[in-house]
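Quick heads-up: it's one chain on its own, the form predicted on its own, in structure tokens.
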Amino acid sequence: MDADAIDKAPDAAAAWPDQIYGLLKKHDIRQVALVPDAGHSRLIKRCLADNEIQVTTLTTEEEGIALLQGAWLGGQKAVLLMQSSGVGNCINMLSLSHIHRCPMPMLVTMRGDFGEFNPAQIPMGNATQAVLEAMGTLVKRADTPEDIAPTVDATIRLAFNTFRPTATLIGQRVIGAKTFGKD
């Protein structure tokens, strides 16, 4: 990995955001809920440019849980994009998926796990997987660009085949650690 790459959002030449977009189309995802995130920026732009995908910008991540539930009950598939720090906001809402047996695929970009400069990101970054699993979410992790497409595909399939919350954690090694000039 290029030493400067850790300071940037995903490389413009990286194929994985476009591969995820292709998977959203393949799986007929019609709604995408998100809190803006640099790690998902290219994927977000692709979704915004697609007239067949309704993108909803949230004020907080737990709103996405309700949106995914409503989409499913209304006959559409949806996915939630968020950063690991947003997982903590969703803990209470994650129980809804179990109560109502609604699929809930989540794509989570990680903070606080590889080269992180911000100490406030470390606790949730380290706890994200355990927190999601404690709430009954099936979690897979992608730490290389090559792992992302097959892992996201599995996460989406698992959610809609089992009617459960699922998550792919996209490691900070892939998206790059933000430093905001604090080298």
Given for the second form:
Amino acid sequence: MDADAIDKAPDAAAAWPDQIYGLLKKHDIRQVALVPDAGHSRLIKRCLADNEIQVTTLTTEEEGIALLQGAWLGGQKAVLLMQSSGVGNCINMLSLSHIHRCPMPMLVTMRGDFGEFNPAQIPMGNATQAVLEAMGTLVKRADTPEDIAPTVDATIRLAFNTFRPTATLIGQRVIGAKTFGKD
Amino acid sequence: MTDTTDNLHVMNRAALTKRLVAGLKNREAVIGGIGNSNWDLWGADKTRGENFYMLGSMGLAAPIAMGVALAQPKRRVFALEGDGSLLMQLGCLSTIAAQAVKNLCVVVWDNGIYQITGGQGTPAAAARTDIVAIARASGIANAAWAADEAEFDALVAKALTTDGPHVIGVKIDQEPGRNQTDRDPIRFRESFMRAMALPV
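Taking the form predicted on its own as the starting point, write out the structure of the form predicted together with its partner chain.
Next comes the full complex, this chain leading.
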């Protein structure tokens, strides 16, 4: 094993960002709402380059929950991409999914999770799954590259087949503890 | 179009909501924000399928309306939002401006108070914050105060016929909502989605 693996950004050859993009296409996702995160940077680029996907960069993740709701009300499927810290920002808003039974799939890249260097990321990173589940979200983790695509597929299916908030947490062990300046 | 908040006529939310909804002829969507904004929308026409009532999630009426507007570019979409609610989510004005959502109009009912919790003043009212000026500074060029009912009608007509996004600021009185929306969010979603499935 590479002794410095924990410090590395996702391998440029890693297949999973492109696999997630492929899943968005397969499930006819037409809107992608996001607060940028380095872990999703390649996926974001793919979405931005796709004229059939409307990418909305949000000012806060709360808006993203509203966009998922509005898209569904208007007849389109949407997903929310965010970092684990952003999960804390949108917890109250998840009530929308429950009271109206609207699908809300979230793809969360983890910080404060595995080998984190920034102490400020630890409390929310450690609480991400617990608070999502406390708000009735079905949460699955993916901690190996090969787990990501099937888990994201399951998360999208669960949301749109059972009309509730769902999330895949993509572990920092896959993303790398540091990703700054790297794609 | 009125540029400043001086000399604005103080209007009534229930009356203007009724006036707005009565003038919609092309299955326009209307998203009523938390509390009095959706109560008065309910009161304006509770049989209208294109109305959606947001019971919680304070501040999200405009972002929900934006999601609908992006999904249905041919349909005009209105968000009815209170000043206190919008203050919670001011960033959405930049998001709406950045997406240049042509078919979206955000109506801001500004009474300077949290009416439903006892009429406490907002910090924006204390600071004389101009919400329409914030909208313009956020990049929404078509943002204006309605000086009176006639100008409100004219601004709505403009929002219905020209590219947005639009923001219409309305100074309103402190009257509580006159109606209470039913508490069946599943039904709101179902009837709204059925209405949205019909062509514009």
